[in-house]
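Only one chain comes next, encoded as structure tokens, the form predicted alone.
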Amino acid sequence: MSDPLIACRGLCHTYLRGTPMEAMALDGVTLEIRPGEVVAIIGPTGSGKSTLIQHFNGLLRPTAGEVRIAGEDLWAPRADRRRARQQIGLVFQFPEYQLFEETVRKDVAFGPKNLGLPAETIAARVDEALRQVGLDPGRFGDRSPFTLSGGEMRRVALAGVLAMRPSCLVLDEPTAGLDPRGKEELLERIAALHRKGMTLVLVTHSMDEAALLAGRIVVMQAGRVMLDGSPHEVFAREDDLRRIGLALPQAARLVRLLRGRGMPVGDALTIVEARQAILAAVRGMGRGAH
């Protein structure tokens, strides 16, 4: 087994410490992602979930515990913490929001501009970064970012991170404000940054997206780690899940309906597991009438 590229040990970050507002948002994280994986981190609101990704990369340091990059401890007193940031993508939620130059082209090439690179490497960069997230750099490049759609410019700003060249892509509510192509689109192009290679930590409110995208889930709670397997592990303590306010994916609540209603159907935690569920039951009942 490979070793993890993230790894977290009894991690704890108090907010306002000292203060009459001092508030606990992690209570003893240990969590590892290895390369190549996929994994979700879901929970309720105000479970730790952006305060634990923001430990990825440095932003935030522990009140207590470590933080582990490629082996490196991160807060370590010679910690190349720049470093890490160029191996962690951390992209938040809205990152058009963060859009500012006056073209695509340059926004993309900011990051690469700041490590000092040359400026052919740095076109390069920028031209496989929008190729990566389905912009043609010819069309696209020189226009402002803000005559683009709302995906469009999501898929902008992921391309600055991507310009960067990162080991691992962590992103907070990838499709949040999204309209449903939006959505599929943007779905589409990090299922394939994974198929290339890369290692994925998607942080979601979308039980559906979670089903779809990932091999793993880590449910958080209080700040703690609740639960840590796959799919289906996860989604099997379904009380565990109701209990803290989280549901099913749509198509595993849709199984589970027919199920309660005498169809002989198989879990499926998405469309395309449930479609092929409910195919597999219907013919088996067609036989079976036979």
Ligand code: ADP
The other form holds:
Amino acid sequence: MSDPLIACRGLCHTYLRGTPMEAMALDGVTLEIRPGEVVAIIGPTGSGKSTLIQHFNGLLRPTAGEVRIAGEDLWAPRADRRRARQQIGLVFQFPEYQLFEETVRKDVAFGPKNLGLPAETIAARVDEALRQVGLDPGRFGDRSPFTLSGGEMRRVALAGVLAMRPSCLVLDEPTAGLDPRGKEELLERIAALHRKGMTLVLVTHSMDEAALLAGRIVVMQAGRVMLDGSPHEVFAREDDLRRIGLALPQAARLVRLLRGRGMPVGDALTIVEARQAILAAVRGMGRGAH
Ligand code: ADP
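Form predicted together with the ligand, following the form predicted alone:
Below is the whole assembly, all chains and molecules, this chain first.
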């Protein structure tokens, strides 16, 4: 197995330490993310998901424990945190609120410009990043970001992070607030990035998106990792999930409902799997009738 890209060991984080408002947000998280993985982080509100991912690129400093990026301790005295920030691209919730330049091109160029790269390299990176999010540079490059649809604006913000050429993208609720079409387009782009080898960490409230995209799901609860496994392993723990307010993906609920009504349908986590399982069951039932 390859070495982990991100490794947290005994990671703790307490906000406002030593004040009456002190809050322990992370309580001993040990977790490794390997190159090429797609990991969904799920859990109820306040379970520590946002706090955790802000440790992945050194935005937050652990109160205790350590974070290593590609083997390097992020908080060692001579650690290169700038490099880590470039390697681990963090996309916040509603990242389009941070767009501010007059044109799409200038906005996407902002990060690479700060790296001090030559103008031609910046221009090439901007075009490449826009293509990666499905926006034609010729059509969109000179437009104001504020004339775009919500989904397009979000993809511009994502392009701004991709232009830094990260090896891992960490996305906090990437589809929140988008209409169904905007969601679908963005999910397709995210899946395409994975197919090209990008490591992805995805914080999501949507069990459907976790089931659709992730090869592994980490469930956070009260600042700890409660479950960590494949989607099938994690969603098999329905009672544990329900106890912390999490439901199964819609497709899983549908096949269970059908089974409850006597249809011999197998398990499914995504709509495509549910369709196959239902078709197989219907065919089987048809054969049984002859
Ligand atoms: P999640 O992303 O799962 O909703 P968070 O990481 O945002 O969880 O929050 C974990 C805990 O830390 C919560 O109890 C929250 O109230 C607290 N918290 C988060 N951010 C801050 C902050 N900036 N100051 C103080 N407490 C915070």
